[in-house]
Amino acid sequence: MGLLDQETTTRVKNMLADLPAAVKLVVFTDDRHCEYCTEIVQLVTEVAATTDLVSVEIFEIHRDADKARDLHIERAPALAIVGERDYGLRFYGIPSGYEFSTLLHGIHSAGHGHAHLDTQTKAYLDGLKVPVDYQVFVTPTCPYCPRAAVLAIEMAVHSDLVNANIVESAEFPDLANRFSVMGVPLTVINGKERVEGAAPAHMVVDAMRRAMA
């Protein structure tokens, strides 16, 4: 039985009807304990089959070791959503309720290439000289959080310089707990500088500023 129903399949399908580029759904198992991975495969896969220009490839983490790290994937279950070249999308856990749109909104950028962002925006990650890690943390239960989650894929998009880890908190409560997460949307900035709910671009710039000080 699948996961979409007939009307989301449809809704999938327009969406990615205007696809101007191929985009590959690199999705990591873990043998050793994934409570999702099996839905994660379908889900993707299911995805896929609407149209011709996305394309899945299934990898074991710890079997696939190189591949995992020529992507920086360190845990699973992950996704990672590449485009015409690799934006630094990764989505770890399962993107399922609302953060079904994030995985949408994932494909779509990646397959476009370029970002909505305003020019203040744009204008200061042209200036970026460093690295930057933005982790969001969400819950497929939380409407909110496809908004913190699609402002750090358009800022990824944007700058080479800038990696969008989505992370389902309660997936890996290691990494909640490191981050002391106890809301959801939570934005993390290189490890140190946090931005609660679902922020404006502005003030994840700040955080950037602050975390690069």
Contents of the next structure:
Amino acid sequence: MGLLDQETTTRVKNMLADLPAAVKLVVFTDDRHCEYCTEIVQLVTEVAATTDLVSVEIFEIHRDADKARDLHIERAPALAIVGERDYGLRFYGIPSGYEFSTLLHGIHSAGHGHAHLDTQTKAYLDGLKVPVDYQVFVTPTCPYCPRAAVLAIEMAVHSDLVNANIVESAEFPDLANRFSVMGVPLTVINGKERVEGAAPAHMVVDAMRRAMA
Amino acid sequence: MLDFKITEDTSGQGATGGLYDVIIVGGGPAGLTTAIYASRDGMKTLVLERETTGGLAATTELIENYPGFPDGINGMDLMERFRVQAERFGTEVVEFEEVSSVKPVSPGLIEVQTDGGTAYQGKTVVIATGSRPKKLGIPGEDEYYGKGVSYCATCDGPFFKGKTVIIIGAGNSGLQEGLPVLEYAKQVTFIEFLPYSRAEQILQDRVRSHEKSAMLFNYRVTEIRGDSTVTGVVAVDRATNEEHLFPADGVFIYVGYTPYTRFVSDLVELNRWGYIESDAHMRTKVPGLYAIGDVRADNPAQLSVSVGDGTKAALDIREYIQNLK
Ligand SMILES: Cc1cc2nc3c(=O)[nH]c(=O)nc-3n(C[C@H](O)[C@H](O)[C@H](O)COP(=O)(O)OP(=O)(O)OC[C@H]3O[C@@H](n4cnc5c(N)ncnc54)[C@H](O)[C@@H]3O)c2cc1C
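Coords for the form predicted in complex with the partner chain, given the form predicted alone:
Now the full complex is given, and it begins with the chain already shown.
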């Protein structure tokens, strides 16, 4: 049995039909401990089957440690969404529930390679001199979360200095604890500046300014 | 159980533009119902939604009083169906698009502006923006938002597995959203300002009979305390005026809702709580401008009522547009 029903598969196919460039989904599983690894592999395989332009590569985080290091991935399950270039789009955990939309948005953005952002935000990102680590904590049952995750994706696609790390909080309790995540969405810039809720772009830009100050 | 939702049109096509028969502001149950009727009727229909579609109904775990689902249905799943049904008939949906103003231009032409700077034109516009959770406005509430204070138990409940939780407000929403939290929290205390609960009896019975629940009535919550995260809630017993500190790791606030109407406040009539006055056909005093669902004055804030409102507006719109010609 597939994870995606027929109707969902058709919608995915339609959404990805106009991808102008190929997108690679690079999955890292963990043989030692992983709740949803099988499902993640199956999910991305089903998504990729809807179009010739999306392909899948699968690695194991310990065996393929070099590859993981290349993609700056330190924990699994992880998913790198790589377009013509690597925009730094990473999803940790299974993109289920509302987060399935985030995955599709990531594929779409990586394929198109351009972002929908207002001019002020773009101007700020264009002026960045140092890398920005952009984390968004989410849960699959949170309807407000895709908005925060999608903003991270857009910014990462626009700027080579920004990466987008979206973390399914329930699967990474250690990370959720380290950043005392008690509500989602939670955006964390450079591991210190926090923005709670689905905040507009200018609030995240402010957090970047504070993180860099 | 895993499920996979497509809540957003990632095709990047967005709206086709041009003149719409109906522009619906807000993609909750009310707005999506108008969209189903209007697009099925062949009208060019656009839904603009500031977040993802589904509205407040999507944030609730289990809806048991919406006819047709004898076992109840998850709010998010139900709203997903509303959306698919609207799109099936050609409704265009744009998400993450917040409407910031509505301007009647001439009879049969209303312009809608979004905060992203896009303008859309419609022959009619339907306000279905619903409401958002009210804040208490007490010390600690903003400071600890996301650090133990939350307005969405479905979203954040799982962070409080085995923890002590306080739910402020023992009305329908508070009790309904508290029930699933009771399943995994260590203890859930409901604190209510009134000396009694206004919630449905069936919800009260379920909460009361749960071994991990406690209910406090006639308490005014005055402060949320914490260190780096929430540690407790201060409340005053209104009968004795005594102040108590109740320890808690998490606080969910369900103390009512305020309508999203600021962007039309100079255009339509609002009642004293900010809800829009519209007549039995959902018309506001501006021709071609409608208001439906929770954002309407004197609306009991129920899903089935929103659906009814959405239907009435769509039917009236058909007639209104025919008469324009
Ligand atoms: C916790 C909870 C439990 C509930 N349980 C039940 C139940 O069991 N049974 C029942 O019948 N009812 C229940 N309800 C009530 C029901 O959810 C609401 O009556 C219903 O959602 C109202 O629908 P609506 O479309 O009017 O507004 P909403 O659902 O609030 O939708 C409005 C939409 O408009 C969007 N919006 C707001 N402003 C703008 C803007 N400027 N531009 C664009 N978009 C905008 C919002 O993001 C939102 O998506 C519950 C509500 C809550 C909160």
